[in-house]
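Shown next as structure tokens: one chain only, the form predicted alone.
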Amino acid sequence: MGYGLRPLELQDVPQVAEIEKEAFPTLWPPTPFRRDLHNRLARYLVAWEVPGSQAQNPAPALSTLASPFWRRLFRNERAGFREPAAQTPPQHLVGYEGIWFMVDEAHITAVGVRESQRGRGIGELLIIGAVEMAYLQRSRVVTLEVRVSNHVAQSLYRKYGFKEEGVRKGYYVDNNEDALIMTTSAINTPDYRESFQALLRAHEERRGSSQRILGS
């Protein structure tokens, strides 16, 4: 079984709401996914199971801005991130993430994976998608908050170049836990692009290729 990423569609909302409740049981109020589908600043990606040989279609690797892939990527960006006109058939969703784009910053607001699917590289695939979306939107950096006690997530984020930039005191209302603010360096530099491409290759070697559909 492989996994793919694509934009959230209206028909996905019940499954994504279910994943959010499982991943963040104390979150209140729940995320207004239906409303956010019409928010020009908000984007959501969902991860789904790709059965059989369909999972073996490799996604193009990021390399340089002059590559054919980057040209295709920015053509998609100019076309915008509209909800697809024809919805895909129902799929079993295993994770989701939210990203808000503000000025030159891509802010990851949530990364949630079904409990039964954890440990299979889905969270990392979602981070890959967030960085690729940030490239599409020409963001300068990617940032997020993470619980100070969530060392597993912090390790993943550091792997992708996120560094601690500060602390939000009492950020999580369920237990008043602090949040670390973690931000990448500039993602458009040659050093970051080279590192990101190496991480993409390593993820594919461990987990198999993925289908990543980032815009319509």
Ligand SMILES: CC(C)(COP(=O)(O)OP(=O)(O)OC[C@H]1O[C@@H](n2cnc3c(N)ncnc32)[C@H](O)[C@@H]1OP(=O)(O)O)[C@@H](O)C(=O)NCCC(=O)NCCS
Second form
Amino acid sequence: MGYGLRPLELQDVPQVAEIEKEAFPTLWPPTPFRRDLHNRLARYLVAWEVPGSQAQNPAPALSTLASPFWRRLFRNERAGFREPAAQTPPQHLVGYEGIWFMVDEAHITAVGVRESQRGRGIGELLIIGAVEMAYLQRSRVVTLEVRVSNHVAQSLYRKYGFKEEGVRKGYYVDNNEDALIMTTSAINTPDYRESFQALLRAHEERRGSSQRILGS
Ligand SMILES: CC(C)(COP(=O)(O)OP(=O)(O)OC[C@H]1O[C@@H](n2cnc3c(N)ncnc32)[C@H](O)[C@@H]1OP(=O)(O)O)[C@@H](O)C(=O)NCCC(=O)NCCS
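Please give the corresponding structure for the form predicted in complex with the ligand, as opposed to the form predicted alone shown earlier.
Shown next: the complete complex, the earlier chain at its head.
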């Protein structure tokens, strides 16, 4: 597939802030990602391009690598010479999501994918990661708010069993738009587990397998 998931790290903050700006241009103030790294309730996952899967993920053009040092290093890697891991260029991030764990709910606060990378299964991979994290945290359900006009995101959430539970009137301050509250059924039931496993298999068959590191 060429994409992986892992927890947000400090060095990712500039890239994630950039993706947030692109995915949620009217959001103000921006999410305090740096501060949230110390927030015990909040978790962020980032989606990154796994190097070497050439079909969907060409290596970054040398011209996009800022300093001559990085250019030299990247050439060496292409030639098969491996520098110590600490010196490798930062991973190219393509999406992120935020999840708050409260009582028995996993609350997805945002899912965003770079515009140029949409339609490749990354949003779906992020939802898979959220549900898997919810299992790890023993959450009962996964829930979120979404703009009533955001049919693309709603379609993604419906695919993973989120159903409309209610409306928050005027939830979005930029245009006073309503939010749909969408929530899964209990994720620990055999029914949900079975349909989630089927979706996971279908995603892997269609997009290839993914590396998913979810943290604790
Ligand atoms: C919503 C978003 C995260 C989807 O990410 P994505 O990587 O493009 O989505 P995927 O390729 O994984 O598609 C997964 C599902 O989403 C839905 N979807 C994706 N693109 C769609 C489109 N253009 N039209 C309708 N449904 C679409 C489909 O249900 C799709 O499943 P399918 O491939 O079986 O049809 C992305 O469009 C985005 O970042 N949008 C801006 C930010 C946003 O609105 N976030 C959600 C609100 S919190």
